[in-house]
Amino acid sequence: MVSTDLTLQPFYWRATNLFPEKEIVSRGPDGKTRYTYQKFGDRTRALAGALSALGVESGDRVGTVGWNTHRHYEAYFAIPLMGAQLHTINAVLPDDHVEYIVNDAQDEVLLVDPGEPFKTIERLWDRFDDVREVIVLSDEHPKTDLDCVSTVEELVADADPLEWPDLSEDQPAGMCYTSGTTGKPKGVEYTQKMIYSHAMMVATPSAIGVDESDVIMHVVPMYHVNSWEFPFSAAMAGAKQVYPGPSPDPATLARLIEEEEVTLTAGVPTVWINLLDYLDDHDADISSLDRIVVGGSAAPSAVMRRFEDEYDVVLEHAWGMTETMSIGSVSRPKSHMHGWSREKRFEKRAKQGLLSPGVEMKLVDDNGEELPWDGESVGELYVRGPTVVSEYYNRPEANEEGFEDGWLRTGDIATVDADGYLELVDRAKDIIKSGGEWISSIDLENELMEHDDITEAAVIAVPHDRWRERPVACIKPKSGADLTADDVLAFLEESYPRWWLPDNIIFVDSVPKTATGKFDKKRLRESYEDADLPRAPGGSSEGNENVGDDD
C-alpha cells in the first residue's frame, strides 16, 4: 500500500491545477493587485528558487515581517514547500521583542514589508545574531546603508523556478510566537502535518466551513497565528482571496467587501464594532457578506444582533490559541436547536462553542480533579489533538508549566454545559479573586459594551488590602455621550450583585490594545495597579454577605 504524507503540496496542487482562474486580490499603496492562482503558483516557485539561490536549505528558518498582501502570501507556500520553516513575526512589536524573537528562532533570512517593518529591521540590524539577508516585499529598493538587501521582485524575475522536493509530514513548516504578555514570548512550531490537519479542520462544516464559492477577506494579521490559518484553507478549497494590506480602516474594509463581494471574513471584535460605527454614517453595500468569525475576545451580543438584524450577517464566536494553531472551537447551534427561540439560540452562540473535529478537552480544578460538564463547574481548560502543540521551542521551564500528560494547559478558565458548549470565564491571569470568590472580567466587559454610550470597556483586577483584588473598569464613552460613573454602576447593578461591581470607573480616550487588537490588560494593570479605590455608589464590597475571607 502506498501512503502519501500529509503536507502542503496537495493544497498548492489543488489551487493551481483545479482553480487556476480564481483570483487573489491584494490592496497596496498604489491600488489593487489582481492575479490568478496560476500566476500565484508561478511566482511561488520562483520565490522558492530565489531563496534556494540565497542558500536557504531544508530545515532553515525564514522570518517574515509583513502585512496582509499577496507577496506575503507567496511566502506562506514557497518557504514550507521547499522544506524550510515559515516564521511569521509580529510587525508591530516593540524592538526588544522583535530582537528576542528573531535571535531565539535563529532566522537567517528575513522577508520584510517596506515602511515601518523595514525600518524596524534596519534599526535592529546590529543586534541580530544570524540574519544575513533581507528581502523587501516590494518592487522598489529602499534607501539604506545595509548591503544585504534585495527586493522580492528583482529576485523573482531572475530566479529559476524550484521543483518541490519530497517532504515528510513531520518536517517543521511553520513557527509563531505567543504574545509574551506575562513574560518572554514563547516559540510554537508547526509541522507540515499540523498545518494540513488544521486547514482541513477549519474547512469542514463542523468548524468554519470554507467553500470554493467563498470570497475570503483576510483581516486577521498574517503574523498572528498565520491569519488563523485561513490562507491555507482558502487555497485548499480554491476560494477567491482578498488581502486588505497594511492597517485597513473601516472604510477600506467596507469598500473591499462591496467591490470584491466578500462572503467570509474574521477578526477581533473591535474591528467589527468600528465597521458598524462606520456603516452608521456612510453608505456601503455589504450584502454579499454571510459570516464574520470573531475571536480574541467575545463580541457583545448587541453587536451580534445588529449585524444580523440590519445586515443579515452572522457573527460566529470562535476560540483558539497560538498553541492550538488558532481555531479550536466554533459556536453555532446544533441542528436540533434550530426550532428553539432566538433568545435561547443566542445563549449558545454567545459561548465559544463546540470543539473543532479532532480536538478533545477537559476541565480541571485547582486540585487536579476533572470537573463535570454542567455549565456551572469552573476550572482550567485542558486540550489535546493533532493541531495542538506538545511543547514550546527552547523553553523547558515553560514546558513544565504548560503541559501535563499530553494535555495543553490553556490558562483559560471555563465552563462546559451539558450540550458540550465551551464558555470562557476568563484568562487565569485576568480573573479577579475577590474575598475568596471569582469575578469574571469578561462578563463585566461584555455587559458594559451593551451600554448604548460605551464604545470600549476593559476590566482589570487591582490589589486590595482586605479583599485581595477588586475590579476596576476602564471605559471609552461614545463621542458626545454624557456618561457618569453612577450611570455605569446603575447599569451593571441591573445584572450583577453589588460585590461584582467595579470599585472605580476610569474614563479613557482609548483602551490600549495589543499588537493583535486585544485589550492590553497588562498595560492597564501597570497604569492603574496603585489607583485609589474609592467606594463608588453600588460598587463597595463592604457588607457583602456572600464574600468570605480568602484563606
The other form holds:
Number of protein chains: 2
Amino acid sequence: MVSTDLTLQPFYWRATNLFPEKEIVSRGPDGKTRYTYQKFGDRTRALAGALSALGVESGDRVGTVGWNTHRHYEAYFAIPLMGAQLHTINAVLPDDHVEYIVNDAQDEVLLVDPGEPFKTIERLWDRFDDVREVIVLSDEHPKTDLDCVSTVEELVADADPLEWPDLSEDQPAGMCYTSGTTGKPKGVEYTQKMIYSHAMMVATPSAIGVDESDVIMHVVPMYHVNSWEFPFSAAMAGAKQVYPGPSPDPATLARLIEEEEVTLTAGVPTVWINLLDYLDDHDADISSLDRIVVGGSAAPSAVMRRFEDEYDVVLEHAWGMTETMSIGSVSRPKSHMHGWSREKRFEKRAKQGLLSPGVEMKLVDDNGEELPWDGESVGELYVRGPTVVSEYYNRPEANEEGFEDGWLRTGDIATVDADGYLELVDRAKDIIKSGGEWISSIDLENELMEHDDITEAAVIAVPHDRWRERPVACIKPKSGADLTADDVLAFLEESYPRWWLPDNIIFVDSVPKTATGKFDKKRLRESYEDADLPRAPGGSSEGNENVGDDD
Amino acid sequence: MVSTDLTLQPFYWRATNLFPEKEIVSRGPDGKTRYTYQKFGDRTRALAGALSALGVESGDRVGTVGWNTHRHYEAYFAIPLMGAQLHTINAVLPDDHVEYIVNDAQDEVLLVDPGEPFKTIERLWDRFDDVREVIVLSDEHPKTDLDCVSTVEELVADADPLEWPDLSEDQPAGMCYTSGTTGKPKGVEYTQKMIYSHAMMVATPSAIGVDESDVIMHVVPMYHVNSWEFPFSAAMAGAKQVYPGPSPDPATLARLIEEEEVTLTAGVPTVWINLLDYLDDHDADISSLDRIVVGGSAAPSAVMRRFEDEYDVVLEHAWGMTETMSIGSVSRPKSHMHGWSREKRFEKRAKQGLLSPGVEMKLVDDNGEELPWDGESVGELYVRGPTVVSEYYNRPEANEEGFEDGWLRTGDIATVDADGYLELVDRAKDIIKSGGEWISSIDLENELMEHDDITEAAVIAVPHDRWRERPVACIKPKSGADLTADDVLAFLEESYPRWWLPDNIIFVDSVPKTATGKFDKKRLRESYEDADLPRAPGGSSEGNENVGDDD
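Right, the form predicted alone is done, so what does the form predicted in complex with another copy of the chain look like?
Starting with the chain above, the whole complex follows.
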C-alpha cells in the first residue's frame, strides 16, 4: 500500500480551488494590497516559473529576508511547491550571522525586502559563497551596483507559470536557523511531510484550532519559524489572512484588527502589552478578535486579565521551539476545569499547557532518570514526534548534545503537573544554580513584570565564590516611576524566600534584546559577570543559609 | 532529515497521559461499563500482551467481528500498536462473504462478540484457512465445541502487558472490505500514517472538528470504516467516548445522549429519522447534542430542519467511502454565506460539501475530459490524497478499473458548483440512462422521501427496449397511509419533468437493505428486471420524446 505523499500541494489546491475568492491583505508603505487566493495562486505559479527560469531546481535552497507581506507569502508556497527549499532568514541579525547562515545553507537565490534587508545583502555580497541572484520583493528596482538584481514584480509579469512537479514527502521544504544565543546558529530542515503534519496539528482544536471563518493576522515575523507556521494552516483552512508589513506599531495592528475584522493572531508578549497601552489612549474597535496565541515568553497575568475583562479576548500561552516547528503545546483549561474559580483556571493558563497532538514528552533529571509529573520535580524537557526535528543541519557535534535516543533535548527546564500541564521553569542555560538549589530567572522576571512600575525585567546569574551563582536583576522602570532597589526587593520578598532575592538590582534604560526580540541574557551575563557592582541594599546573598552548597 | 514516523503511538500516549481521568462509557447487556483512559491504556497493553503470547506478530492480521463496545475499542489500539493489522469485519454479512473476507485477509486470530457473531464464526469454522484462535469479547465463555476459544477478560487478566514496539508509518495498521454490492468484496489497507493523517484531518474544523470538550457517541458500526474513524480522533483529542453496544434502538440513543451529555455523533439518516420519531412520543433531554454528521445517503431536508428548529442540533452532510477512510467532504456554509437566507443555506447544506483538507478532486466525463465546476456538468468524481487508498488488496484487475494516474475513480456521479461544493448525483451503477440523458435515482429518492406518507423509497433502472433504461420506484408507505401510485407520480411531477417520472410505482413492505444498511439496489434490480409489471397509471415512458436516443 503506497499512500499519497504528505506535501503542501493539497493545501495550495484547497485554498485556490475551494476558496478562490477569499482575501489576503498585505500592508505596505503605500497602503494595503488586497487580492484573492486565486490571484495568490496565479502569482505563486508565476514566481515558481521565474525561479525555474533562473535555474532553481528541485533540492536547491532559496533564502528569503523579508517582512510579513503577501510577496513573502507567495515565496512560502512557490519555493516548496517547485521542489526547492524555503530558507527564511532573520532580517535583523548581525552581519556575521547572516553571512554564516546564507553560506552554511548554500543559498543560491535570495528574495529580499527593499530597505534594510536589501542593504544588508548588498553589503555582504562579496562574502557569500553560492548566491547568484537577488530578487527584491518590490515593484521598484533599487539603486545598486549589483548586476544580478531583479524585482519580483518584473519577474512575475514575464514568467511562464510553472506546472507543479510531483513532490516527495521526505524532501526538505523549509529551513530555519535557531536564534543562536549560544554558539553558532544551528540550521534545521523541515520536510514537506513535517510542514503538512504541523499545519494540520495546529489547525486542530487540541492545538490552536484554525477555521475557514478565522481572519488571521500574522504578527510573528515570517522569518521566525515561518511565523509559527500559521500561514500554512491558514491556506489549508481557506482562512482570510492579514500581513501587517514591516515592524507594525500598535496603532497599525489596532487599525488592521478593526478594518479587517481579525479573529486570531499570535506573537510575543511585548507586542500585546504595547497594544494594551495603545488602546488605553486611543479608540479602536477590536471586538472581532477572539484569541491571541502568546509564546516566546510568558505574558504577565495582569495582561491576560485585562484583555479578557476589557476586550473579551483570550490570551493563550503556547510553547515551542525552532526545533519543534513552533507550536508544541498550548495552555487552556480542560473542560472539567470550567467550573473552577477564575484564579485556579489562571494558574493553569499561566503554564505552557498540554502537548499538542503528535508530540510526546518526558522530564529528565541530571542523571538521565525520568521524573514524575507532580508539579514539583524539575528536570529537562525531552520531546519527540512527527513535528520535532531529529537532527541539526550539518552539525554532528550539536546533534550529539541535542538529541538522545530519538528525543530532542529541549534545553528547557520544566515541571509537569498531575493534570499533564507543562510549565517552563527556565532555560537550562539561564537557570541560576545557587548552592545546591535552582532559582528560576523566569519566575523572578514574571513576578517583577507584575509590578506596576516595571516595564522590562531580566534576571541573570552572576558567578559567586560561595554559592557558585547568584541572581542579578536588570530592570527598566516605567517612565517617570520613582522606584528604588529596596522597593523591588520588598516586592519580591512578598512571594519568594530571601535566598531567591537578587543580590543586585541594576536599573537600565532598556534590556538588550536578541534578533528575535527576546531578552539577550548572554549579552547581559557578559556585561555583568566581572563588573564590580554596588551591592543592592537589602541584597540577600547572605541569607542563603538554608541552601546546601554543592561545590 | 529523518522525521519521526506518523503512527498511532502518540494518540495512545496523549489519551492515556494527558487525559487519564477521561471516561469511556460502553453499553452492554448488563448496563453500562465506565472506565478511564488510564484503565483503557492498561487493558490495551494487556490485550496486546495476550495476543503476543498467542503468537501474533508484527504484520499479522487480526480480525474483529464486533459491535460498538469498549472491548472492541481496545482492539482498535492494541492490534495496530503491537505492529499487527486490525481487520474489522462486518458482523451482518452473509456467510459466504465472511468466509471470503477472512480467508482473503488471511486472518489468524479473530476477536468476536458473543451471540450472533460468535455463532457465525463457529458455523464457518471449517471453511477458514488461517484462523487458529478465537477470542470472545465477553467475560463469559460460550458453550462451544471449538477448543481454541478464550474470553478477552480471562486473557487480559492473565497477560503480561506489552511494551510497545517501534512502528513504521508505512506498515499496514487497518483493513476494511467494501460492502460489495457488486462482485466480490474488495479489501483496502490503511497504513499507520493514513490513520494518523485521517484522524488529524477529521479533527480540524475544516472537516468535522473534534475537541477535548466533545462527548462523542459512536453510532456508526465499528466495522463500517472503523466507525468513520472517529474513535481515533477521539483518543487523539482526549474526548469522552460513548459506545452504545449492539444495534442500539432510538430509546437507547436518546437515553445515552441525555445521561452522558453527548455533543457529537454520526450515522446514516435512518438512525436520526427514527430518533426524531421516538422523540415525538417520548421525553428525553438531548440539549447537550450540538452536531450529527450524516453520511451514507442524504438526510431529507425536513429532518435537518426539524432537528435544528426543535432540538437546536445541526445535521451536517458528509461524503466518503471505504477507499477514502470515510470522511472525505463535509457540507456547511462558508462564512460569507451566513448572511444568506435559510433556504439558500439549506441548498448548500443538502450537498456533500467541501473536500476535507488533504484531499483533491476532479470531475471527469465519459471521454476522460475534466469537467467545469458549474453545478450542471455531471461526471465521475475522481479523488486523491494521503487519506485515499491507492490500490485494492490482492486485486490487480480491480485496481485497473478503480484507479487512474494516481486518482481513485470513486464510481460516484457528481456535480461541483462554482463555490466548490460537491453534490452526488448518483452511483455510476445506479444512475438511470434513459435515452441519451441521465436520470438520478438519488434525486428521485430524496424527493420521494420528502413526501409525508412515504417511509422508504428506492428508485432503480429497469431495461427498456426503446429508452435503454427507465426508472421504477419501490416505495414503503407510512403505516396506515392511503397512498396511490397516482398520488406519488403527481407529487414528483411538481418538481421533475415527465420523462423523469418512474414507469412503475411498486409498493413494498420494506426496501431490502445491504449489510451496511443501504438500499440494496442490486437485489431490487435483479427482482424486477424481468418482472412483467403492471404499468402504473400515469406512467410516463411515452412522454420521453424530448430526449435523444443513444442506441
